[in-house]
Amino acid sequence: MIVGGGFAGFACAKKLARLFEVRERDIEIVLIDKQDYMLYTPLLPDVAGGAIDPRFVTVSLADALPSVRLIVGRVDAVDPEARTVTVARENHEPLELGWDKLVLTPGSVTRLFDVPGLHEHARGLKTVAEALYLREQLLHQLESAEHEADPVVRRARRTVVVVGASYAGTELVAQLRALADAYADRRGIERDEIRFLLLDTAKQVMPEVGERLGEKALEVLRGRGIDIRLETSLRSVADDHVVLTDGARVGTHTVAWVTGVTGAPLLDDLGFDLERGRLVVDEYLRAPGHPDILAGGDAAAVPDLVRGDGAITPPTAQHASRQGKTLARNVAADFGIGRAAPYRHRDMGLVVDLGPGFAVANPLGKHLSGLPAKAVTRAYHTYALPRGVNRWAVTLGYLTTAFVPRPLTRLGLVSAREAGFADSEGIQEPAHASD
C-alpha cells in the first residue's frame, strides 16, 4: 500500500508494478492520494504566470498506472499495529484497508511561521488552486487598478510581495513579473507602475545554485524591475499590506508565501520520530523499529549517505523520483524479487527557470545562464515528465509562448478559499492565530 501518489509514490508505484509483473508476481499494489493525478510541482510557476496550461501538469495515475488499484481519498490515520489505514472520501463511508507492506510518501505542505494574518492573506505554491489563484489574483488586481482613483490603493493593488527567495519563489516572481509586463504592454500602462518585492532571510538568491549564479540571478531579476530585499521577511498581513521584519509598510493585496516545505500533516499523528517535520528513516528508507513501514520523498528525513555529518537529502522532486525507486527495489526484497539496497546519489545539480529568454543551471556542477541554461532547463523538464502526451503538450506550451503573448483572460476559476493552506493544502490555521 502506497500513502501519496506524488513523484516518489508515483515512481514507487510504477516500479513496483513492473517488477511484480516481469516475476509474474500476484501481489496487488493499491495506491491512496486525494487527487487522481501525480502534479508536476517544478512548472507550477510557469502555470501561475499563466506560460503553460495546468493540465498539462497534471499526470493521470489511472492512465500511467494502469495495474495499479488507485484509491481517491484522504489517509487519515494509520494504525501501525493492526495494519490497517483509514481513507476518508467523498459522499462515502470511511473505508479501512489493511496492509502488508506500507509506504509512506503523502509529500509536504508549505511551511507556515507564526506571522499574523498569514494563514488567511497569503497563498502558497504547492498546489494546481494555488497557482491559478495566483494568476488570476494578479490579473483581477490589475483590472481594477485601472478604475481605482485613490493612487495609494491603485498603487496597492499593482504590488505583489513574495517572500522566498529559492528557487521555487524566484523562478514564481519572474513568471508573474513576465504575466505583468504583458499586461502593461497590451493596456498601455508603464511596466515599472507594477511593482514586485521578492523576500527572503537569506543573504543571497538562490544559494542552492551557487554564489556565482546567485548573484547572476539577482542583476537577471533586478534588472527587470524586481525589488528584492534579503535578510527581510514579513512581520505581519492583512487584506491591503504588509508589515516587514524592517518595520516598512507596503500596500498590497497579493501575497505568495514560498519558504520551503514541511512534511505532510499526516505523519503529526503517526508516533514515530520525525526531524525537521519528515520522518525518520533508515538509508532503506524504513521507519526504526517498523521494518514493514517505508518512506521516502518530502515525507521522510533520508540519510544522506553521500554528505554524511548526520545530514539528510532535500526535499527536491529530483531525490524523490529516485528514492521512489529505491522504495520499490526494497520493498520487492522483502518478496523475494532482487536485494534490498541503501538510498545513494549523484547529485545532477538545479535548473532554475527565470522567464523570458533567462535561466540559471548547474548540471553536473557545469555553471550556466541565459538562454544556454534556458534550453537546459526546458529539456530537463520535459524529460522528467513521466507521461508522452504531457512531454508534447508542454512542448507545444513553450513554443506557443515563444511566439504568442500570454493570455491575459481572468477565468474564475478557482476561489481565494479553495486556494486557502486549509483547502488546497490541508494546512489548519493554528488555534492562536487569532490572538
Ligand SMILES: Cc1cc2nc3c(=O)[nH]c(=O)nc-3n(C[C@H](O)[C@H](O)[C@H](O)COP(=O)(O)OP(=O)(O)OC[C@H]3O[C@@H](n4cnc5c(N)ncnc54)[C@H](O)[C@@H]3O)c2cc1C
The other form holds:
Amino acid sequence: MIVGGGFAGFACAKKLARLFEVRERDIEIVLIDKQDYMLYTPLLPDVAGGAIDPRFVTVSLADALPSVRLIVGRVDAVDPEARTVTVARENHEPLELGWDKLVLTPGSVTRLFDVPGLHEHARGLKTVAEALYLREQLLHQLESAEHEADPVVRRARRTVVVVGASYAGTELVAQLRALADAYADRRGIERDEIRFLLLDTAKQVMPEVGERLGEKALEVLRGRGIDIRLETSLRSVADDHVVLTDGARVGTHTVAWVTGVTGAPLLDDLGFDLERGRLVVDEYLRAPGHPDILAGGDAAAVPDLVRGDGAITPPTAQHASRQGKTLARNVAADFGIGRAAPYRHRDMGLVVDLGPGFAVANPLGKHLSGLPAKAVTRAYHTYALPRGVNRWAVTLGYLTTAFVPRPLTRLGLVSAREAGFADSEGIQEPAHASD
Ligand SMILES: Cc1cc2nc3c(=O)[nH]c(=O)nc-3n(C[C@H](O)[C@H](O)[C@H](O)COP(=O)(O)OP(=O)(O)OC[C@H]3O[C@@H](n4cnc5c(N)ncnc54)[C@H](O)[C@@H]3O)c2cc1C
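Mind pulling up the form predicted together with the named molecule next to the form predicted on its own we just looked at?
Okay, now the whole complex, with that chain kicking things off.
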C-alpha cells in the first residue's frame, strides 16, 4: 500500500507494477491519494503566470498506472500495530484498509511561520488551486486598479509581494512579472506601474544554484524591475498591506508565501521520530523498528550518503522520484524479488526557468544561463513529465507562448478560501493562546 501518488509514490508504484508483472507475481498494489493525479510541481510557476494550462501539469494516476488499484481519499490515520490505514472519502464513511507493506510518500506542505495575518491573507504555491488563484488574483487586482481613483489604493492593487527567493519563489515572481507585463502592454499602461517585491531572509537568491548563477539571476530580475530585498521578510500581513521586518509598510492585495516546506500533516500523528518535520528512515528507507513501513520523498528524512556527515537529502522532485524507485526495489526484495539496496544519488543539479528568454541551470556541475539554460530547462521538463500526452500538451503550450502573448482571461474558478492553506494543503491554523 502506497500513501501519496506524487513523485516518490508514482515512481514506486510504476516500478513495483513492472517488477511484479515481470515475475508474474499476484501481489496487489494499492495507491491512495487525495487527488486522482500526480502533480508536476516544477511547472506550477508557469501555471501561475498563465503560460501553461493547469491540466497539462496533472498526470492521471488511473491512466498512467492501469494495473494499480487507485483509491482517491485522504489517509487520516495509520495504525502500525494493527497494520491498517483509515481513509476519509467524500460522501462516504471512512474506510479501514489493511496492508502487508506500507510505503509513506505523502510529500510536504508549505512551512508557515507565526506571522500575524499570514494564514488569512497570503497564499502558497504547492497546489493547482494556489497557482490558479495567484494568477487570477493578480489579474483581478490589475483590473480593479484601472477603476481606482485613489492613487494609494491603485498602487497597492498594482503591487505583488512574493516571499521566498529559493528557486520556486524566484520562478514564481518571474512568471507573474511576465503576466503583468503582458497585461500592461495590452492595456496601455507602463510596465513599471506594476510593482513586484521579492523578499528573503537569506543573503542570496537561489542558494541552490550557487553564487555565480544566483548573482546572474539577481541582475536579470532587477533589470525587469523586480525589487529584490534580501535579509528581509514579513512582520505582518493584512488585507491591503504588509509590514516588512525592517518596518516598511507596503500596500498590496497579493502576497505569495513560498519559503520552504515541512513534512505532510499525516506524519505528525504517527508517533515516529521526525527530523525537520520529515519521517526518520535509514538508508534503506525503512522506519527504524518498523521494517514493513518505508518512506521517501519530501515526507522522509533520508540519509544523504553522498554528502555524509548526517546530512539528509533535500526535498526535491529529483530525489523523490529516485527514492520512489529504491522504495519499489526494497519492497520487492521483501517478496523475494531481487535484493534490497541503500539509497544513494548524486545531485544532478537544478534547472530554473525565469520567464521570457531567460533561465539558469547547473546540470552535472556546468553553469548555464540565458538561452542555453532555457533550452536545457524546457528539454528537461518535457523529458521528465511522466506521460506522453502531458509532454505533448506542454510542448504546445511553450510553442504557443513563443508566438502569441499569454492569455489574460480570468475564469474565476478558484475562490480565496479554496486556495487558502487549510483548504488547498490541509494545514490547519494553529490555535491561538486565547482559544
Ligand atoms: C512550485 C514548486 C516548484 C518546484 N520545482 C522543482 C524543480 O524544479 N525541481 C525539483 O527537483 N523539485 C522541485 N520542487 C520540489 C518537488 O515538487 C518536491 O520535492 C516533490 O514533489 C516531492 O515529491 P513527493 O512524492 O515526496 O511529494 P508530492 O509530489 O508532493 O506528492 C505527495 C502526494 O501525496 C498526497 N497526499 C498527501 N497527504 C495525503 C494523505 N493524507 N492522504 C492521501 N494522499 C496524500 C498528495 O495529494 C500528493 O499527491 C518544486 C516544488 C514546488 C512547490
